[in-house]
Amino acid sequence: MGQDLIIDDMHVSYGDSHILQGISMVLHEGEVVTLLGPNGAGKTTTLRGLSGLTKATGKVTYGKLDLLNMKPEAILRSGISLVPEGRGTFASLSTEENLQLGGISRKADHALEDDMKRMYRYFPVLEERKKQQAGMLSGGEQQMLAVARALMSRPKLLLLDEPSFGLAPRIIEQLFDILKSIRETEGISMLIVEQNAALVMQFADRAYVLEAGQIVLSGTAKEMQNNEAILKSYLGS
């Protein structure tokens, strides 16, 4: 139905290590879903598998597309964009050049300049820093640039890997407010890997908990927040 992301029995192995052991998840069009769990559970591997950066087996569909048989650039063009862990901006390029690269998959799109202006409305600090080298930005500014650059491809589904990592609480709150605004105004679906469970559960519709490469729990964010045993066992609360 629509542009749903359906993950069915997805496996990933690195050598002899079986990282993902047959996970199954669904993200409906327009939803925000969070993937939680301890370090080493396979959360980042899941996002890399979905974006074509890591070889995965099983079946993963996005609408009518078979993602596991597509190259990363084709997945990007299909409307799925990844904001990787650690920001991954091009440090030697300016903020403006990073944004231009984010829209490169759209070829000769005359709306590119309009989209850069739209990013500056979401992230005013980036306009102030548009001529500055990305490597000279603060951690929070680099994370905002990473999100804005991903949005330049006009995705329908945004994959975010630890967007709050290493940021000050005030910057984290600001970033999630912007993500909320983007969701409300553009209807973008989001799959968010996040260690800050309390924060992301206020934003997400549903949650999955990954442990040792397997989905061990799933439910609405409200159900998860209201279950004290789940909070203590899996979410570090």
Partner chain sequence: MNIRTLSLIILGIALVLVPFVLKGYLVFQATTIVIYAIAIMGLNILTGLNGQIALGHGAFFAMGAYLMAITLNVWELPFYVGFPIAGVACFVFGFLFGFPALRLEGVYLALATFTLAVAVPPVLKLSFLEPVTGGVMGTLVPAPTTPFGLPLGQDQWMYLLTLLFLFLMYGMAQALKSSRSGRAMMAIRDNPIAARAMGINVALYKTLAFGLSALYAGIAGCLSALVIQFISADSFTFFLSVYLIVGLVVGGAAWFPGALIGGAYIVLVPNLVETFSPPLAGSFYGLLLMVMMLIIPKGASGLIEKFFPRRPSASDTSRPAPREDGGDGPVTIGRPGR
Second form
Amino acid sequence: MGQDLIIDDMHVSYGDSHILQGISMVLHEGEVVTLLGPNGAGKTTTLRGLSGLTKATGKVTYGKLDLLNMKPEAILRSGISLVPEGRGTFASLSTEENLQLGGISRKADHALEDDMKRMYRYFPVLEERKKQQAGMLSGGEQQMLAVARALMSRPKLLLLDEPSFGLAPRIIEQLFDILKSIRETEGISMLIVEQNAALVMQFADRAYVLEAGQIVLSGTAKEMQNNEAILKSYLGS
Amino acid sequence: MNIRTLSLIILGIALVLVPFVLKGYLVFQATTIVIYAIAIMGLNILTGLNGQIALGHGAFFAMGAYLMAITLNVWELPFYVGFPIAGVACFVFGFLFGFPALRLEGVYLALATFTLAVAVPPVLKLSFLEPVTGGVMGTLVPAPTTPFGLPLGQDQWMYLLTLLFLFLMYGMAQALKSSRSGRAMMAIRDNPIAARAMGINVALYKTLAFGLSALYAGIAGCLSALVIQFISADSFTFFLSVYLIVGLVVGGAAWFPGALIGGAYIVLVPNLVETFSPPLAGSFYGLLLMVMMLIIPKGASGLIEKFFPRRPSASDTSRPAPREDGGDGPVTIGRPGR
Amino acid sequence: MELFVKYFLSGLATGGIYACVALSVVMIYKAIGHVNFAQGEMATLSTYFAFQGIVWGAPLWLAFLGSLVLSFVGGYLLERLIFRRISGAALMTHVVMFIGLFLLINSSMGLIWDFSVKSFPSPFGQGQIGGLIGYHQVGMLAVTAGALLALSIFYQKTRIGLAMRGIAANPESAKLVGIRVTHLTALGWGISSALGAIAGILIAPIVFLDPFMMLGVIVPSFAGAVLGGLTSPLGAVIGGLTIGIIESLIGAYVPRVGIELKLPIAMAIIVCVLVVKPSGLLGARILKRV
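In place of the form predicted on its own, the structure of the form predicted together with the partner chain is requested.
Once more the chain from above appears, this time first in line as the rest of the complex follows.
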């Protein structure tokens, strides 16, 4: 089973509202899985729970680790990195410092410097902007920075929260091309939350659909693309 | 008549009887308690009703005391003229002082009023103000004599005068609370953004609450000058302001009768503790404040909620809401309201 | 002209102290979003630590170093043991907590060391350079400049410094990249507290040591912090120095009342900045809470 992520009956509540009502999902090592669903279904909450930012109950294992009892920094060290909703830019710091912060949990050595260079190869625009204040970058550049920052910790599983949000179609395409090549060269698993389902379905192996805090559908990307109901609700056609 | 009103009436009668039961120094102490209670009630309006925090009300207390002294000594007017003068002056000054800070986050108001509290004694000691303030030496205040040939001792008369003000100002505070303005103030406390959306002039009501609380402190200051019959800059140190906060926290931020408990606490506890060692009282106050904040989960604001339940509001501030806009432009440090 | 230079330099030296205290206030403000009203009392307590060391016969430098270390550890523990518990609580809770701490430290100092005014030795000795500036003031300038420089290098060039700036810029993302936010927040308190200790030890030979020593320093320091923008470390330093110089020059040139006006001026500056430009010289845009 290797480094599989197994979510078993995960719950999250804020005060009186029961946001996640027992969801179960599996993500095998090397897979790209997408989590679809309308606004307010609990997609972001799922990712926040997995990365330790939000308190969740139930059972989530990653390899042998029990994630729900771990702090965010420990989860990061175990190989899971989140590209958060809204990109989470360290806006007052420079692009370069943002990347350095991405790798701050690692030892400072040559490998770290090599990784910086590798990120600049994936995202050449970041190298051009490396001394600029990150808050001044365009939305697309900030999203690329967020992905690069997350990769700097050398994750084995990348969680992405609506990477296409608010970006121009051309930029979105570019971003997903880079994500594809990252997947191919680095063999990273990904769990992607998206609104733009049509786009992500071309990239993902499998998909889950979350509605009002519960998983209502799951299947391979192919199956889902042929399902009329889903096409209507989520693929916008 | 419900139990609440009945118990308040019984409390009122008991308060009136105090100077006829107690004697001498104890009456003086009871008077001091009532004076502090008036000042603390001002803070109840500011903090309890309106949700603002100010650390410098010792300054308005001092202002009231000095204006009373000036009314009597410099202008040679009767003492009852001193109250409206001090009340109006403190209200106006409070209104003006609060105005700039109120536009900003609460921390700025706390900061500005903190410096106000610290700066009071040095300002009062300014040499060019000496003709009116008496400078470093301070100045004597003649006590008003018992009027209408009433068979009351000086201390009994002063106590009853002070109590009269307590009753008046309690009534005023209660009337405010149930008025439109009071409801506006509470709406601002609970949710300033929603209050503004409802068409409430937020800045106006916040400054109004600040001015009113300054007025309460000023009246308390007037009474204190008459009762102690002497004022000097060193009676109005930073610690006066701090003790008022202590009284506010002990008595409950938004419960007017609690002001009496707060007043009693800050007058009586030092007496008990200082028999052992004077500075111990300060340490004790400090420790008490910290412990109260630690064991009441939401601190002073929890007290408010206890006595004035929140209206249900859309914004649950107990957790940071996930951002929806997705963009995060240039940084803003200093956290949004919680 | 000589008079001007003399008072300018002396104002600069005092301004260095304000800068240190202002910076320690800003550091905590950036970390938790609240102003530590007990910052001055903490610095006074640190000075008493050094004083006690001297009383026990320790060499000056050892007493000072001991005080720095104790202050650092004390600040760290204060956050971890007490203020951690109210993190995220309302402004009111924090203000009351800081006022409680103020009272507790102030009175406890009186309890332990009594309220009498004590003289405090200067490590730089007596004497003047060219009738313009005293040895102690030169020392003050050198030490505060050194401390501020070291701090700036720490923040700009070390990984811990970078991590701390990361927390200030975006606390949640800081958690996501694996920074131990809780540990570093406490570390910030420790540094802030040690910085206050430096200020207290340097100012004590001039104003003498008593439990109220810092009341006259904290207000101008707040003014410096507000002038600088409350969120900017560089702004705090510039603001602190500016306040020191303004205060010294007014003391020199305004007859009779100039010196008495120190605190009122500091207060007036705070109010003016809030009216005219609330974000100060270098501060981030202030979130308006309606």
